[in-house]
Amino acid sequence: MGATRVGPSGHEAGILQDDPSALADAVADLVVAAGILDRNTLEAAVAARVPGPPPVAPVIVRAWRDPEFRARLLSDAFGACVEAGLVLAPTWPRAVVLDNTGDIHHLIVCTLCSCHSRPLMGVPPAWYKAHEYRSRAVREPRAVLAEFGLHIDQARPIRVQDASADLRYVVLPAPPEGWDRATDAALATTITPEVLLGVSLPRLG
């Protein structure tokens, strides 16, 4: 076995792991200990690709709390999330908050690829990737969110969001019926990709 050595975490970095879990502890102690990234850093990039609930599922509840910081958040996505402790790399594409609360419903797409924002909204769904939506969600939205379950009113305009590779959207959903009499936590599990792409709508129970 190769020559080992014991990082901050307490894990032995050696060429063989056995552990997965220890190996990629000690691929972050080298990484942090290099200076390429800072330790909150690192964490918030790694839970941006980990199957999870958004990261920004709590700032979009304290948006339904708190109407002032709802405005900055809308303003200023990126200013308002590290506001509510999000930990956001300048690096990482800027991000866009739509408001879905008013008389237009939002819908996020990205037609050449399948950009979204992951520090905000975490890993992709399968089907964001798919030829299929990225394709019909531009030429008849409405019946794609009524394949979702999502029927919008016919006198609601529909407005589809291009994502780029250097604009990002995220949705501001309504909150769910009920949401005033909810604890914040219950209220976060309410918050899923599909709600913050905007096709479909936050429940809870």
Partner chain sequence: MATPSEPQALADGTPVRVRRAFPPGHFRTPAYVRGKLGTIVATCGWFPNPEELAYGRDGLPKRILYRVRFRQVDLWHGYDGHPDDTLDIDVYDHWLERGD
Second form
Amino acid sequence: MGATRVGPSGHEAGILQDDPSALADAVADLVVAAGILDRNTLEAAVAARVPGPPPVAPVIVRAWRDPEFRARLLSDAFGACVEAGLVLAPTWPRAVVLDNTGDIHHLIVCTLCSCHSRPLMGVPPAWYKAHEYRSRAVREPRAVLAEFGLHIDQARPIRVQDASADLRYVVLPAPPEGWDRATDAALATTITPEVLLGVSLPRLG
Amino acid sequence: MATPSEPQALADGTPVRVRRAFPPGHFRTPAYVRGKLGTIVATCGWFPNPEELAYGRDGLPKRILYRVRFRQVDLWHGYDGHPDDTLDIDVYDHWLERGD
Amino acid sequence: MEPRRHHDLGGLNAGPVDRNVHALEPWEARTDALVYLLLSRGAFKTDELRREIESLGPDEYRDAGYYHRWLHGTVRLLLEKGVISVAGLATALEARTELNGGSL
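Next up, the form predicted in complex with its partner chain, please; the one we just looked at was the form predicted alone.
The next block holds the full complex; its first chain is the one shown before.
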């Protein structure tokens, strides 16, 4: 029950030893009781946090099919996403889409915490939030990508984007082999958080 | 940073050096770019200052946020990737000084 | 070498990336939902949460998981802002610990 003990240094004495499940439930109970959140909204939000395709997946597919839409996505990501039917609250941090279809391979990291575009990508994978990736992606991107099985040609420059401030980033990958014969639904399944962060390439079947 | 000043807009292509500072409190400029020379590649917009927001203040006046590009070989001793490998990071104006 | 705080990881040596993908634990999903909803209601700001997380000691920061850090920061902010009280939290935590079958 260290959550309520504040030590002289200002650090909680024992919060990390608490049963996080009970603590999360207790905090939820209190904010519901305080009228800040209502129980149904909270439970619906909890239930929605299951693995699923990134919300931006169909938008990426449309960008592959439609060059004019692709240009709009690259110049105004939120505008293009709204045009494609995504619902984006005005409070979400703006996102920028980086073009991985050209000469440069982009890789996204947040070295100071784990910034990511929640409304476009969904919940990020655990590795994105882990010390190893946050430490190494900026200094040895090729070695990190190789661990993901992605070997970028030595002749192709890599650009790392450190999401340090108010903007969030996802990449527009090159479409997979055979994309022109695939359905939109099949193409959308090739878009994963890994693909959107630049550590993996979309692959059909 | 201690002394907020009226931000002066910097054009794309301007060489900039990230200030070497280590203020108390919360800030968004990582150690690995402080003191390094880069180039402005975009103006991201005006945003409330996170160093003030972190303490429940309004973050005003807003600061200009720039995207700054660094050559990886300028950031890391012995970097052995492609010589044109780069790193982009968004830095608030009060952390930048002209690098020319 | 520039001085750095312990949350400032860029460029440090570290081991291989663990690429295993797994679903959130139920309490992690609850914490995630709580944080996003509280942010959207203006209960606190992202930078306030970051500041609280950075105020963890180096060992705690390293050893705590991502959502443990979030939960810690959220509790601290809600206490500081007077949204919840120390006594109220103790009572709610006790009730939940009992309900969830654990013991204090």
